[in-house]
Amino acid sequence: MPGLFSPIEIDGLNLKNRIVMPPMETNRATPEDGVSDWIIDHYVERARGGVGLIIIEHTFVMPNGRFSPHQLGLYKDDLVSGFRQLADAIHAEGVPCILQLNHAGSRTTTDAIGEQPVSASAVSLPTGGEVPRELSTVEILEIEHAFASAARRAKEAGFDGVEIHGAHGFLLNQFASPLTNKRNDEYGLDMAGRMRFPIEVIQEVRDTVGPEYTLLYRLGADDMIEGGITIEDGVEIARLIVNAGIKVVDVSGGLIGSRPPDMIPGQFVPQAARIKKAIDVPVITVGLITTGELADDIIRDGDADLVAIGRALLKDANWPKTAATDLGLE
């Protein structure tokens, strides 16, 4: 079986190992929402540290989708040049890079965006926050176009692909979950209706960037809250998004977020393993994976194709080299 340091090809991208730097917000954007020198240095340091793939932190696709004051945004063409510098700098280290695109929905605040947050329904998140305003059908279509336009800009900037964020209680996850989607129109009622908006986002992005461009989806595969998305639902959603054109599924938490209470090492590995058995595209897993031994076991056991190392990489940019040493590898 392949191990953590075995190369892999995903949708035409050649990775030297199975280690992924997942999207982790730095809140270091420029005042204009663009790429700062600090952000470039941050990602270049991890590229030099030996990761196989970098997924850049969530980047908002339109102003009312902002999550935090200093978050990256790619909602207008003027921002492309800074993102091109970031992609070029990472590529110079021989590492492919993906840009994650997101709309916060009701996970943002009125203070952050200057207006009432929006969502599938006028229902606050079970984890708390403001009561949002329900989106109209026209507004849903505008957001779909915003995702596609941001993906076009990412492609123009030189990124190897984009990841659509459908996890951690953000807008696409809010539409998918029965806890936050109480709509009675074509964007609600059942699984097919709740997933209509995320699927239309995928399809419009795919139509905009073309059939060869790599598309990932960060899947909230399990809300881990009673009445929400279960892993059985997560498997069904995975099949739907792959059929819509997703080439890599990045499995994480749903409304519970990326760090549920009482989190254990390999938190979302069981969900990734279930999904991997159901689809025929590569699967990324994540969740408090801090040792090379655990990461290597996950790959060798066939539970996932790639392993995302988050906070351990923030603490140690050379984590891949440390892991290789621990495993007795060069």
Ligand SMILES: Cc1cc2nc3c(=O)[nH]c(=O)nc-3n(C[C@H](O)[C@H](O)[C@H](O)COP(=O)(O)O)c2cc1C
Contents of the next structure:
Amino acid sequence: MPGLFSPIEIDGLNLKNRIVMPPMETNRATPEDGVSDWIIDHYVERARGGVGLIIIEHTFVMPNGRFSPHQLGLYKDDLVSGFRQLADAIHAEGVPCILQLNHAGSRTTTDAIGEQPVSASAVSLPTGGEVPRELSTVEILEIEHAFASAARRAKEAGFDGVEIHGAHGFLLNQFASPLTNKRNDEYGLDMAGRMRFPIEVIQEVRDTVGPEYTLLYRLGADDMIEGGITIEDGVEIARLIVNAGIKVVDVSGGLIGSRPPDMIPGQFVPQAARIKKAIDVPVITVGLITTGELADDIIRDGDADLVAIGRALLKDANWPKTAATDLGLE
Ligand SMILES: Cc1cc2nc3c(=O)[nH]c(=O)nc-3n(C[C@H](O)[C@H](O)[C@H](O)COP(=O)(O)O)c2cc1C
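Now show me the form predicted in complex with this ligand, since the one above was the form predicted on its own.
Full complex below, order starting with the chain above.
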């Protein structure tokens, strides 16, 4: 069986190992929402540290989809040049890079966007927050278009692919989850209806970037709250998104955020393993994976094709080298 340091090809991209830097917001964009020197240095350091793939932090696709004040945005063409510098700098280290695209929906605040946040329904997240305004069908189509335009810009900037953010209680997760989608129209009611918006986002992005471009989806495979998406739903959603054109499924969960309380090492490994059995594209797993031994076991056991190392990689940019040493490798 392959291990953590076995190379892998995913949708035409050659990765030197199975270690992924998952998207992690730095909140260090320029005042114009663009790429700063600090951000470039941050990712180049991790590329030099030996990761196989970098997924850049969530980047908002239209102004009312912003999550935080200094978040990256790619909602207009003027922003492309900064992103090109970022992609070029990472590529110079021989590492492929993906850009994560997001709309925060009701996980943002009126303070952050200057208007009432929007969502599938006028229902706040289970943890509270503001009561959002329900999106109209016309507005839903505008957001789909914004995802597609941002993906077009990411491709122009030289990224090897984009990841659509469908987890952690952001807008696509809000549509997919029965806890936050109470719509009675074609964008609600049942699984097919609740997934209609995320699927249309994927399809419009795919139509815009073409059949060869690499598309990942960060899948909220388990809301971890009673009445929300369960792993059985997660498996069904995984099948739907792969049918719609997703080439790599990045399995995560948690409707109220990416780091649920009482997180255990390898938190989303069981979900990834279930999903991996149901689909035939590569699967990424995540969740408090901090040692080379655990990461290597996950790959050798066939539970996932790639492992994402989040906070451990923020602490130690050379985590891959540390892990190799721990495993007794060069
Ligand atoms: C500071 C920070 C920012 C994050 N930002 C994002 C993000 O932009 N997009 C996303 O999908 N997940 C985000 N996450 C979640 C991580 O990608 C990852 O799933 C989570 O930290 C669990 O992995 P870990 O235990 O290895 O850190 C963030 C996590 C942290 C710690």
